[in-house]
Amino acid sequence: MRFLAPRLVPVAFTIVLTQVVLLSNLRLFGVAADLGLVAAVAVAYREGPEAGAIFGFCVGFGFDLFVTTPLGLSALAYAVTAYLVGSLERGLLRRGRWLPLFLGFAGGLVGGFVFVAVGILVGVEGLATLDAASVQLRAAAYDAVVAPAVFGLVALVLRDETVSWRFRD
C-alpha cells in the first residue's frame, strides 16, 4: 500500500464538509448522497481494500462528529464497506463505463446496511422498520448518481504522476 495520507487529506476535508453543509440540504427523494462512502469505495477500488478501509474510517469518522448518531457508527459502516468493495474488486470486477454507477449502488446498499445492522444492534431506535428499507435504496440510488463525479475526483488525486505518456521506441 502506498502512504496516500498527503494526497487525500484535502479530500477527505472537501468530503465531510460537502456533505454536512451542502448534501444535507440537497436531498432527493428524501435522502441525502453518502459523499463519504462513496469515496471510500473509490479508494479502495483504485488502491485495495487496506487503504480504503483506512480512508473511510477517517471520512466515516469526521462526519459522525456532525451527526447524532452513534460517535464511530459511520466509520465503521465506511470501513467494512470499502474494504468488501475492495476485496472483491481484484478479482471479480472488469473496468468499465458504468463501473462507478454499479460500485456506487453497491456501495450504498452495503454501507447502508452495515449502518443500519450495527445501529439496531447498539440500540438506535427508529432503524428497524421497512421504511430503513425504502429509505436505503432511495439512499444508494443516489449514491449511485453522484458516483461517477466521485471517482473522478479520486483518480485525478491519485493518478500516478510516474506514468510517462509518450511512447518509447
Given for the second form:
Amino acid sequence: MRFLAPRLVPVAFTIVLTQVVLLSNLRLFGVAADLGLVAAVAVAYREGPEAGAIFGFCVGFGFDLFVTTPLGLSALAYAVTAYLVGSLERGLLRRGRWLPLFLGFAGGLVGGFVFVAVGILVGVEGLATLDAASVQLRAAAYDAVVAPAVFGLVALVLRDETVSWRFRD
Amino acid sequence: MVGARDARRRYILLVIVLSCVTLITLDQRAEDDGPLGALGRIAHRIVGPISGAAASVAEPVGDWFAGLTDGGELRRQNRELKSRVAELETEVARQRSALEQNEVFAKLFGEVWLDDIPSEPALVVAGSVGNFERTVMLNKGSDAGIEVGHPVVGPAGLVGRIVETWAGGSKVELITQPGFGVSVRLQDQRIRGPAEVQGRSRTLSLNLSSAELTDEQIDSIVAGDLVETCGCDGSDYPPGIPIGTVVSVDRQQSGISVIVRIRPSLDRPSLEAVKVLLWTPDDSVPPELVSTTAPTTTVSEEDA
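Mind sharing the form predicted in complex with the partner chain? What's above is the form predicted on its own.
Entire complex below, previous chain first.
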C-alpha cells in the first residue's frame, strides 16, 4: 500500500468542510448528498479496502463533530461501506463510465443502512420508520449524482505522476 | 502472502469498528460535557463563520434546487396560503384584543409572560448538516449568555431548544425533531399533557388519558384548536408559547386514551431570525412577578 496520508488528509478536510458549509444548503428532494461517504468509496475503489476504511473513518469522524447523532456513527458507516466496496472491487467490478454512479448509489444505500441499523441499536430516535428509508433512498440517488465529480477528484489527487488521471489506470 | 494481507485488512477493520463503538459509547454517556463534546464545540467555532458566509451564497442556489423538485407542491401551497391569509387577517383583528386581555390575566395570576423573560435575538445561519436531524445553527452562542436547554421562539411560536452552544454560535433542535417532547395545553379547553414527536412524522402526539377527561371535554377538541406550552411544574419551557394547531383527534379502540395530533406552526424554510429565551425551569417566574405568583392547577385537579 502506498503512503497516502499527505495526499488524503487535505482531501478529507476539504470534503468535510464542503459537506458542512455548502452541501447542507444544497438539498435535493429534501436531502443532502453524503460527500464523505462517496469519497471513502472512491478511495476504496482506487486504493483498496484498508485505505478506504481508514479514510472513511477519518472523514466520518470529522462529519460527526457537526451533527447531533452519536459521535462515531457516521465514521462507522463510512468505514464499513468503504471496506466492503474495496473488498468487492478487485474481483467483481468492471471499469466503466457508469461505475462511479453505480458505486455512489450502492455506497449510499449500504452506508445509509449501516448508519440506520447501528443508530437504532444505540437508540437514535426516528430511524426505524418508512420515512427514514425514503431519506436513505433519496440520499443514495443524490450520492450517485455527485459521485462522478468525487471519483474524479480522488483520482486526480491519487494519480501516479507517470499515468493518466482517469478513474483507474 | 495473500493470507497475511487479508489478516491485516481484517485487523484494521476490527480496530476501526472497535474505535467507533468506543466513541459512540463515550459520546452517549458523556453527552455534551466530555472531551468529545469540547472537540465538537471547537470544530463548530472554527467552521461557524465560514458556514454563515457560505450559507448566504449557497442558499439562493439551494432554493433554486428546491424549486426544481418541489415546484408543483409550492404552487399548491401558495394557493392554500393565499386563502388562509384572508381568513387569518380577519382572525388577527379579533385575537388582538383577546391577547391584550390575556396578558393582563397572565400577569395577575403570576404566569410568566414572554416579554418579561430576558432574551437574545439571533439569526439562523445554517440548516441541518445531516439527513437524519432537524436542526438549525444560530449566529449567537455561549458568549451571548445562551446555554444548552434555553427555549427558542420564532414569529410563529416555539422553534425548539438549544442543544449545543459555543462562542459565536449555537445549535437548535427543532420542534419537529424525532423524540422532541414538550408539555402542552390546548388554549381553549386548558387541557394539559406531554406531547412528543413520534418517528419522523413532523407532528406532535399528545396522549391524553380518557379517565381524566369527560366525553364533553374530548368532543370539544377539534382540528384547528390552538396549542401552546403549558409551563407545568418542571417543564422545560415557559407557559404561553404558541406551538401549533390540532390536526386530528383519535380515540383509541381500547378507550383508555385519546391521541391528539398537533402540527407545529414552525415554518422552517422561512425561518430567518429567532429569539432565544434566557430561561431555565429554575427561573420559572421573573422576580417582578414573584409577589403575585399563584399555584397553577392541573387537569386532574380541575376535573376533581
